[in-house]
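Given as structure tokens, the chain that follows is alone and in the form predicted alone.
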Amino acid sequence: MLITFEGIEGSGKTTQIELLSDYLAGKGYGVVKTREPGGTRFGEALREVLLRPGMDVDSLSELLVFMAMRAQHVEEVILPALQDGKVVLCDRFVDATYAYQGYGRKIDLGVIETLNRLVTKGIRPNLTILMNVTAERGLKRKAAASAMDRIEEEDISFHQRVKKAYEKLAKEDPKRFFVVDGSLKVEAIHQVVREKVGNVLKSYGV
């Protein structure tokens, strides 16, 4: 089963993945925790360059590098884990590309759809948890926690477009998306997430 976490910068995805991973492992599930961009040695090396502050990257070049990382990620990590019956928790996946490169960078969505279909080999998340916070709140959290990368340093209008894109994607696919109020306390969010994930696992007989 593939469970993805999506959301803007500072939405709390990473914290919730850590908590859910520990919870599922404690219940006896085989869990693979991974992320995009990155997830493999190849991907992590490209991530460091792609997100480097001050790096001048053309929008199309950015998209193609993300897709190269995803192709490697699916082939090396996600597909083998799914074939092995593991629960894969992925910090960002295909929806991030629509939100950031599609709506954020304004690249044609049809191009993104074609590339996503090619590199994912048809793999789609069984559940996508969208951590929903305002762009202002998310960026404030991020700035307080660590140095900002190249994409995090984009102006507020870019991040607002990304947030609206995620909301649009969730409305278009309500069966897959589970929207969580990311402004709630960490433990309250975890309780909601683990209940939802438990129900989805049961519905798939996992």
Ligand code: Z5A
Contents of the next structure:
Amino acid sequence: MLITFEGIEGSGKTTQIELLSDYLAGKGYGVVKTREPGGTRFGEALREVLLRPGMDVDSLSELLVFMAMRAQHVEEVILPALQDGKVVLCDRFVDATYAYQGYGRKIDLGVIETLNRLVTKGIRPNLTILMNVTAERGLKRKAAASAMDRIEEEDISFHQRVKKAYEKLAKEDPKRFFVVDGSLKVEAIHQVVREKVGNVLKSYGV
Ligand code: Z5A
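Output the structure of the form predicted in complex with the ligand; the preceding block shows the form predicted alone.
Below, the chain from earlier opens the complete complex, with every other chain and molecule after it.
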């Protein structure tokens, strides 16, 4: 079972993954918590370079590095965990590339689709939880929590495009996406998320 979390920066994905992971582990599930960009030794090393503030990265180069990281991540972490019957909680996955490189950087969506299919070997999330907050709120949270990375430093219109893109992706695939109001309190969001995840696990007989 692959559950992905998506949303703009500072939307609360990481916070909710931590809570959900502890909750599921407490219920006896084997849980693998991972993230993109990163998730492997190779990917984490590339992440540091790719997000480094001030690094000059061309949009197509950026796309291809995200895809290289994903290929490694799927092969080394996600596929083995799924084959082992684990619940995989992944902080960002395929949808982030449509939202950021497709709608944000305006790279052809067909190219992204082809590359995503290649590097994921056809695996798709069973459930995608979209944490929905305004770009202003997300960036404010991020600015308060840590230094901004290279992509976070993009102007507000870029982040607003990404937010709209996520909403569009969710509308196009309502069976897979579950949209959560990320402006609620942390515990309130966790309750909603764990109820949804519980129902989905049950529907898959897990
Ligand atoms: N990217 C891409 O372009 N293409 C791709 O294909 C992929 C990624 C896979 C790094 O991603 C960048 O990679 C990202 C997209 C790009 N760029 N940007 N911009 P990342 O996921 O590693 O980094 P991030 O987007 O900045 O996420 P984050 O920092 O991990 O934020 P978050 O996980 O959504 O939020 P958080 O860490 O849980 O919370 C942020 C702060 O808000 C923290 O202080 C929390 O305590 C606080 N918080 C959390 N929830 C709440 C609530 N409910 N109320 C109030 N405060 C809260």
